[in-house]
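As structure tokens, one chain now follows by itself in the form predicted alone.
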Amino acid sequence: MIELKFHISGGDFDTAGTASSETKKILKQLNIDSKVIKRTVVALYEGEVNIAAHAWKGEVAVTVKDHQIVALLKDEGPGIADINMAMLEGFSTASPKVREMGFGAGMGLPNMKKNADLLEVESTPGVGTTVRMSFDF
């Protein structure tokens, strides 16, 4: 079993992508199928950017065991008021500043759902959001 943990600061787009990049290196070393690696990394990157764009801070934990990759992303922030709306392609609550940087197109959660074998999203407005994704290999 392998466990990886990463911290993400809200607004820090310079380091958003570190968790997905480091995870990709480990998954390649484990000789996991490249298609599974790609799906995992795309979904994980979207989650990292969501934390940077919307939360005050967050953590990403990735566990690899028993032919499954599990990613748990927890943040402290404003949370998601309507998860069903947030799952719609193009729906975004990103600030104008975030959009100016090229993020906030409303594809984060939809891309996570497309790439993960399982996606669970729980959120409490004013507290934060927890996302659990799994990828079978």
Second form
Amino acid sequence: MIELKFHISGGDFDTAGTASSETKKILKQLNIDSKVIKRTVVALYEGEVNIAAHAWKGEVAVTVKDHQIVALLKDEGPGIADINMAMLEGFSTASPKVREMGFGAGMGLPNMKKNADLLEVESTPGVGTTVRMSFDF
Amino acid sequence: MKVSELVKELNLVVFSGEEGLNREIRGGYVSDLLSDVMGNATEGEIWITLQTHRNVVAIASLKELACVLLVSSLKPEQGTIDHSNSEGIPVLGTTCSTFEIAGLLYQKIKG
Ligand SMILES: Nc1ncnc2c1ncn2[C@@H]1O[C@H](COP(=O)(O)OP(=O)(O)OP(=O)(O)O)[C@@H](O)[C@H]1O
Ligand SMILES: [Mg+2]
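Target state, the form predicted in complex with its partner chain; input state, the form predicted alone:
Full complex below, order starting with the chain above.
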């Protein structure tokens, strides 16, 4: 079993993307099926960027087991008031600055849902959000 | 078609990532919305955009796109150049608008 850990700071779009790119390297070294790697890095990237775009700070833990990759993204932040609404394609509360960078299409969570075998989102408004995803291979 | 061939034929600027000039272009994707590219672009495509920050290269690398093409004389930020060089994903430029370059590219790649 391999565990990778990353820290993400709110507003830091320069380091957002590190967790997915480091994870990609490791998964490649482990010779995991390239389709699974693709799904994992797309979903993980979206999760990372959501912490940078919407939360204050967060931790990402990626665990590679025998036949499954598990990603746990835990942040401190404003949380999500209505998770069903947040899951809808096109829903976004991204700031104008974040939108200018091309984020804020409201497609991140739908991308995560499409690419993960399992996606669980738990959130407490004013406290933070926890996202758990798994990818089977 | 190789990225280097396209650079010659369409007179594109190579800002960075020269190491990736022999990458093969298998199609194209036009979008300025990052999650759209993340969700819908396919490996080997050339990505036409007006976004110039380093996440563009991060996405291109994660998705294994052939290269990034900035339109309308836009220039990449320094962080974008650095990341492009370390990932070996070329960042190119053109004076053409998105509409013009997409038309030209379509003819070259699909025509
Ligand atoms: N970690 C988080 N903390 C707080 N709010 C979040 C978090 N993740 C998502 N959200 C909320 O859910 C909405 C939808 O998220 P989603 O990732 O689908 O789109 P987006 O981040 O706004 O845009 P895109 O991902 O397309 O760049 C966000 O705009 C935000 O309101
Ligand atoms: Mg998002």
